[in-house]
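So this first bit is one chain, no partners, the form predicted alone, shown in structure tokens.
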Amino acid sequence: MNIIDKAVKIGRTSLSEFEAKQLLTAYQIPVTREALVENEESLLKIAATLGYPLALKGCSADIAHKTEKGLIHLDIRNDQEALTAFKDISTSMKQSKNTILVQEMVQGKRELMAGLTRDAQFGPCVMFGLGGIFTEILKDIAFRVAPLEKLDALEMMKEIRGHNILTAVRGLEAVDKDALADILITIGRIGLENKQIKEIDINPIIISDTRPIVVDALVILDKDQA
């Protein structure tokens, strides 16, 4: 993957959010439809073009906690809200040339996360949970060692205490299990062809309707492996 071959050459131990999503997208992972801008006159024009609510995320491969550092804005209604968000994001950035992710709200009350974590002893290994901003609390996740068989996905999805989430609850829809078995033996099919991955953290994944769709995505790369 030649975004890979490109940052590890220059020394680079992470991918920004949205290399980590031309990553996904190359694989045919869903995520959501979104822009890079640097600018306000260029950020009207994305957000014309990818219509209201919105959020706006500063991008940079040196930022792994965006939501501690003050650079996301959620549910942006309108022009002036894009370009409030878009000055405080770029005062908190504090760097010469500031680089603003412009991406759509996806909607949708089920958050889950996926990823990747490559292992000494069995190589990559890809995990499966709940997601959303109570990861770390709620530690509900399941793993398999790459690669996976369909099956072993959907045992993942039974394995985790919040099973239920999947199914047809509180009037939502069951999520699309087979988009979600497909994302998982994509991931591991990521870690198992390209080595210079260390790890890849998804999350969250929103269920839009029934489907899963990728909102934020983290890859952290090992200059080792180059």
Contents of the next structure:
Amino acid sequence: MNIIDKAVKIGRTSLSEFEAKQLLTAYQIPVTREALVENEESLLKIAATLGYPLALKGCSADIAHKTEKGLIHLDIRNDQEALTAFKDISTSMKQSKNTILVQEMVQGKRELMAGLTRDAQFGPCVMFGLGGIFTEILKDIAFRVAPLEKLDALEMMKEIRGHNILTAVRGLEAVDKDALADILITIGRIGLENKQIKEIDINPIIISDTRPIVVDALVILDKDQA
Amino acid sequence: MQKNPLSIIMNPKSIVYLGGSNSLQTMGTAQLITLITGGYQGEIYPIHRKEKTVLGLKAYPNISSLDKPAELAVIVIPGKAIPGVLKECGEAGIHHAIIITAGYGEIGQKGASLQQELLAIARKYNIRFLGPNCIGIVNAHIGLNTTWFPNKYRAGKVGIISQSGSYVTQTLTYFEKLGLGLSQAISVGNQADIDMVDCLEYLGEDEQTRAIALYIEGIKRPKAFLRAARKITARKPIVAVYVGGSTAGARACSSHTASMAGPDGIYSGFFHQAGILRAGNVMELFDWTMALAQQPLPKGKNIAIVTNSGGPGSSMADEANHCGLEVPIFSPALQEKIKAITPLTAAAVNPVDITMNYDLDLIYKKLPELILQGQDMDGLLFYGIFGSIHFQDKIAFTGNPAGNILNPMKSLLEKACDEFVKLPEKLKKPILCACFSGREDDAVVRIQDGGIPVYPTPERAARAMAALWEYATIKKRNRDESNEGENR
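Following the display of the form predicted alone, present the structure of the form predicted in complex with its partner chain.
Full complex below, order starting with the chain above.
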């Protein structure tokens, strides 16, 4: 039984970030290297494997927009900082068992986003746009109805006002549009193949050199589709 | 493949008409008058229980008393009588109908079940129908108009499918002023049986329709719509207006994606996938289809501007740039050639400003031809139409008998305009014009009727040119055709 079925069966309305990333990985969408830890010992072990700098995030299916709750610590440079962050997040989470996500820090100046929504008329629709804080501020987005062909994915990228962010600008290399197109096409496929998924936010997708990598993801479930 | 029911509905050899009388108090009578006076050559059989004749036509007491079945029934009678009439049609061998009467799906639950009843009867008797709650159809090429609105419109190449009856009826006088020629227009109403997809497929195949204008409020069968539209837009342009409020704010969503997913954005994406140009409003819808239906497509986005006045030329250039077209400076060689034939005062860079000049041969032939015949320019925006109407008062004021000067002028002008309208086909490049005068100006009429759109403002001409370019890029894009229809 997969992650989605399990979650829906016990009445959950979303996947944790870690679960969402596992889902994306199963669909070959590139995500951050990461692991869940529950104590300081495993934290330091994982940190050694992933290598600094790292991000630590409180991980639970109940926590959607995490930034507002102080559950994210970014750019952690060493063991000392990691332990402090672990303690802070554990305190904020106020749960009996604290699960914390340890994640590589992806370096890149460009943040994009992709998502899935279900329209009553058109069914699953894929969204693409500028990511990070600009998503809500600029609402520079484009939609396509699933399934997407490569042409649709490429045209979506051209359609946003800020499309030049994908080109070689200010010393940055041009974004690997094929890789980005694959992500958009696959999100449409996920929507078509999983009725229990109501919405997806993949934000940000950070462009590391040329490659898009999913840094955060939210999957909302529809419990009526159990 | 099943024959599209619209091929009969839009081209019936005979019509049985329900709802007409000798009293103008009913809408049905008014619509019958348009039908009779529009030039339709087929038979019209009005049904009336009491009258022997209706509006001068022989009337029949009921459908079963017809000598032979009509091809189409047009129904404008109160709703409660319609189920019975549909049955009679079926029994008499009439298999196509337009139900104009309202009071069905659009009024809620009760109406929706009445609509279902109509559909069930139609299915049983093998009847295909348009409506209910529609205004009817226009087929300009056979003078068929079942709507309430007047017959003063030109036959042409723009086809219309509308979810609002007003855009195929009340617009007829607007089309006349705009110089837009209509091929066929369909008001789809509630789409209980025949829907927009059927209409698209029909107009897609119609030879006289060279561009399709759509007014959309919602799509019943999105997958079939997409399939049909993509097939059509590979060779024939479709422009759509969708007007839908954003409901995003009202919905409770947990993700940013869903909260930003208003119908407006999704329709834009859907139109892109279908290869449909999305017009921002009804004005653009008809402006663009008028150009797309009549002009060749540009091969690139370099546009030349010829004007006899600075302001309008600049407005055209500015708007062309805003919509993604280029107005590049002409090559030195072309500039030299232009200077050689134009007066010294003119700017030869692009826009070309010929100033107030009445050398008809230069304006309407030599200059456009010179500019468009090379490889550099892909299309022409033209401002400077000046018909004889502007000289009438002046000539009269000088005491000259008008005919002496005016008539030769008119005939020269007509000749020049006739040469001008041949250029797009000859040079395989589009020309669009703007003129603040409308069809009161004889030159505007001559050019519009010759097939080159003349818009009321410079910006509208420029935007229509951008629509031609947008469609040219849609036509060129490579769809994976093997995928089409499989998983959609």
